[in-house]
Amino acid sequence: MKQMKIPAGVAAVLERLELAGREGYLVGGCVRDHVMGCTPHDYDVTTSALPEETLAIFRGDRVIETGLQHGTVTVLTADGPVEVTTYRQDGTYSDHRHPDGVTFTRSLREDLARRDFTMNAMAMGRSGALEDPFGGREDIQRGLIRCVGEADRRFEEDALRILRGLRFAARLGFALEEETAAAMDRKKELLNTIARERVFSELCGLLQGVYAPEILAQYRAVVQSTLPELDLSRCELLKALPPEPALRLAALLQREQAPGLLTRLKVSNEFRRTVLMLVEEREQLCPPERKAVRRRCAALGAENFLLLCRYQQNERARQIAEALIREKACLSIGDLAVNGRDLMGLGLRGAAIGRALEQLLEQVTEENIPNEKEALLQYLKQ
């Protein structure tokens, strides 16, 4: 395994650590990415420093107490901002999700047994050492997915793990151990004490991945438990589409199913609006002919309408959409040569004004009259 190139601002942090008697090492992803050769994007550091030794430490540098009580630290780098995190056991995880109180330690080891699965539960010191007491690089190499320790615990501990393991299925082609997939289906229930924000973040992120279609179909019970809205019936579609969470979303959903599940998911009006468009019109495929590529931008909206051609695979429409969109055709009413000040010096009002520029943009989309603006205020005269 190649030494991992640290930026400078994060290992001046594991070393003002180190100068001041105190243990320092990267953590977590940016281990675990490093160990499967790929390139981290962010660096998180534990250490054997109490938070207010950390704050000692950093003292004179930009330091955010980010989450004190629970021993976090974030210090502002050059090289962006690195959170350090003092060694620590959980409590008890009522809520089924966050710990009730932490303990600090001064062990790592018992830090490391307090996380998820075995590849997040490394560390490396500033010299490149590999701390790994779980054997999670040995997991990685294996293309496992393990808990650390009982995994009926660590699901208990936090549900969203289980969805989480399930993202990582999905996107890194990992199987899941077999105690650990025995523990998701045992646990899934708990899936239904998280915010809902959460599950759709990990839904999202699951939906993205490349192995997306052969995980959901795997472990469908576990999915439905907190998702039946879901049809996983559908997941082979999933291989012909990009791994976009709107387009992979609107696939397993009904059409009678999918404003109540994004209403309890609490998405965003604009992934609402794309998935409920997608669902929509996911059976109205549009002739590759320039006019009627041009009526469905007006009606959908251009992105809309390329995002939809995505998912129908009509190659040819979003080849023509595209050269539309690049010859700056008049594809919506803010395109149009004129607004509402122009038609209100023609003696329109309110509403009229709204159904006046309606009706021009459906004249320009058929190509009855140009996109200029004397023929739009001549036509509207007449």
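Residue numbers count along the first chain shown, from 1. Quantities reported herein were computed from a predicted structural model and do not represent experimental measurements. For the two forms, the rigid core is made up of the largest set of C-alpha atoms that agree within 1.5 Å on superposition. What changes on going to the form predicted in complex with ligand ATP:
- For residue 69, a C-alpha deviation of 2 angstroms or more is recorded between these two forms after rigid-core alignment.
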Second form
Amino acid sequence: MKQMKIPAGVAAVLERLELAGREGYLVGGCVRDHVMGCTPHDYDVTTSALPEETLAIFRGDRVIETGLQHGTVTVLTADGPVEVTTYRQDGTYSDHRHPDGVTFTRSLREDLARRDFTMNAMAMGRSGALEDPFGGREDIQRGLIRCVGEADRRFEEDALRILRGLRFAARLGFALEEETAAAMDRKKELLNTIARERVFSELCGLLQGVYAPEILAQYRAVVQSTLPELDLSRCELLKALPPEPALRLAALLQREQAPGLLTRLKVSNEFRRTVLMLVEEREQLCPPERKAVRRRCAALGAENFLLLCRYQQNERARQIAEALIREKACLSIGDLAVNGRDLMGLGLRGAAIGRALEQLLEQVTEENIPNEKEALLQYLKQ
Ligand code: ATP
Ligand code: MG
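Please supply the corresponding structure for the form predicted in complex with ligand ATP (the preceding block corresponds to the form predicted on its own).
Below is the entire complex, every chain and molecule, led by the chain shown above.
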């Protein structure tokens, strides 16, 4: 394994903790990424320093204290924010998601033991030495996702780990270790106790994975127990789609099921509109002709139309739309060379203005008149 190139700002955080007589290690995803030979997207630090001690050590630096109850202090370094969290043991879990209380500890091993999977339960010191009490490195080499400790109990504590496991599998192309997979199946009903927002966020992560089709097919029963609206017989469709949650979720939804699921998952209005648009429009293939493309852009909005083309792999129509956008063609009411005020100048009022603008857009879209102020006003006067 190569020596990890720890960014200087992150290394300085570890050093400061050590100079203060405390331990500091990189932990979790960044160590996993390093062992796998990829560059981490962020760095988390675990420390024996208590939260108040951490605050004292980084007094004078820019810190964010929002996670303090859980022992987390975010230190803003030149290499980005670094979350510094006190070694922690999680107490009992009565809601299958949140520990009833957290206990700080001075033992790195105890902190690693509370983590979900062996590959996420490794720590690395400033010198590059790996602390790996649960065999995370070996599991990574074998491509296995394995719970730390007894899988049934770990999923009972926090059922979201079930979806995290599937997300990592879909992302990394790893297999679930046999006992971990069996426990997922046994505990799948507990997923229904998890906040829908959390389920949605893990589902998005899973859908973005290169191996999402395989994992969804293989763990169909687990997924369906909490997301019965997904039509997993459509999994194969994902392979051709870019890894964007809205595109991929739309592919797995039957028209009738879509609104209900989106409501239940409490998705944003924007995400909802996008998915519903794709589900509604996906059977309508736009011919690769300029006017047809303009019509569809005017009806759906250019951005939506581009997304739909990507969903349908309608490359030719997409290129035409992009060319239209480049040449700043008029594709919406907002692009018209006249606005409501101009029409008031012609004596139009209220709803008549909206209707007139619609009419003008239609004429321009059909390329009957150019998008020029004179021409548009002239048309209305007739
Ligand atoms: P990613 O690359 O997706 O960020 P990550 O492993 O960093 O992966 P995070 O959600 O950022 O995932 O969590 C950081 C670490 O915290 C994990 O590596 C794991 O050690 C621990 N962790 C996170 N969520 C849980 C959980 N639900 N149960 C146990 N440990 C968890
Ligand atoms: Mg992370």
